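So this first bit is one chain, no partners, the form predicted on its own, shown in structure tokens.
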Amino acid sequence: MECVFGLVGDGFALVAADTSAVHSILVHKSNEDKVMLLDSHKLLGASGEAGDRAQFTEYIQKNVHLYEFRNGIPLTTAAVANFTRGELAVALRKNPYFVNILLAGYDKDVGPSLYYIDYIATLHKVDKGAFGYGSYFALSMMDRHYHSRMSLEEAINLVDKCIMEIRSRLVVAPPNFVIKIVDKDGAREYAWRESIKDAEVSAA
């Protein structure tokens, strides 16, 4: 029951995701970080099959680093979005990745932006977006409460409303979420919203 959602505010973009690693009826862990820092000013939130998600997001991250290493300048957020879309489109005709992506970034001349990229290589620039079962509730909450030029405080309040709605309405709701933001100061972790923590098991 995965959920990844994000939005663009006044001078920043934000991505939140559940942190559950599940397979069938089993929960393997509840602190899996599904929002990757691509570089200093880009975030990539992903949902989908665990293996595809890990492999594809790491592949994108390393290629972004390689481009900057070779050329001495980082890719823009739009360039990374189009590169990611292109790689998904190529894979779709060979060995598809079942992974959905929200890419958030901040560019000096453009400001914050958010891109919606699904597993069949659809690419859209959006102000708000969501993937997973939780998206039914997150999108409805954002449709009701989102407005352009939101402050960070307003955006976090909206994220908390989305999380509470997912926890109360989804049959098998993920308990924990991670929130990350990107602005002119860079991409960073903002907060965790935890209702349970993984118990530490002592060695026998």
Contents of the next structure:
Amino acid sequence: MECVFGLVGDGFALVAADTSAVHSILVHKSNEDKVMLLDSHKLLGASGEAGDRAQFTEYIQKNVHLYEFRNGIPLTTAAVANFTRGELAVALRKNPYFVNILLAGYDKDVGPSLYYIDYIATLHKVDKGAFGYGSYFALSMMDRHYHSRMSLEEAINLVDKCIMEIRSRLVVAPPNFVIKIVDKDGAREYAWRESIKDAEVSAA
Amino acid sequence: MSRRYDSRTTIFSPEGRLYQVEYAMEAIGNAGSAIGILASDGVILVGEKKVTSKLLQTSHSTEKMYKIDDHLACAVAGIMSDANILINTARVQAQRYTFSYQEPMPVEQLVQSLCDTKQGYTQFGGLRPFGVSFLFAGWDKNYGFQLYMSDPSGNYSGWKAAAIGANNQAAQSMLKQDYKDEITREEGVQLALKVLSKTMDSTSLTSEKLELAEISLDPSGVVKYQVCKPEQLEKLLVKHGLTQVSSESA
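Following the display of the form predicted on its own, present the structure of the form predicted together with the partner chain.
What follows is the whole complex; the chain from before opens it.
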């Protein structure tokens, strides 16, 4: 079962997501990147129906790019969050997208921020959030250990605690995770946490 | 002249001109003028009212100045009924943006969006262009205070000082001479009133014939759009020595 979680720290925000692509009882791949870079300073972590996830996040990403090309200025994180929610809300009563999203961004005037957007177009600005069965464990760990303005080291520690909990307590736990961060220097991949590596194909 | 090419808006003349667009600009050249000035702490819009009568209920509506959104206002010159349609369009566009993004629409984007609408009427549909020019004044957090001028062709550009309507060329050259960067709002008001008094046809200047509006930031950082009340405007005119027939040089 898919899992995405994130939190806001001191001058940064991070999003962690599992990297499994599963169909029924088959694991297609265990290095699927579900955290998309929307622009230089925004991350979109998504979980849900695989086709919807890829299609909707790419749609949002391209609209964010289009805005910047048209207007010469990037959208703020709040604006992207509200736009995304609006798209989900419009689709909801016609052809809903089954995608849950954690949007993390850094704006110069506001600092780091995290938005919780679920598949029925709920929008909340939060300090920490999580989706999926893993959220039961991640949220509990974050409730216990999170405090505002955590340093990067403390935050990664907390993320690792959450991943450990998910791995040990969730019955069909995803083995691998990717962690991405965004701060004043931009959005980037921070690390992978792999307990199963895809076997290398040996050369003939 | 190539009269056979003017009746349809959507075709070029052999010389590469769009006659209907040019005729629309002619119509505006006969309308009451308006001047906009970009100051360091705000934007000033002054308009000349053509319809003056003791019977007009001036406290309830303005003739030249309109608020588009909390952070954006405009002055118009031209056919008023055309202007009303476009102002409503601009207001809807601004709210639609805020509905999507929960943020105020950047000033230039609003101007561009409205100008795209105007351009449509010069290229397809067979309808005549709008006979209105606008001066847009507003504030946004990307570029601060801004002033834009747009015309019936759908062209627009950003200005430090601009004039539309009757005698706009004379007003524009006067502004070019006397405008200086980092002018304050107070100095801007004085400059606008002075230029308008020289380019207006009427012999004497009273607050009945003018409208003055300012866009500024209040101390808490909220954008303010204020239309000057007639009594205050009269005081300003007296203060700057503009109430008499302009035989006194500045």
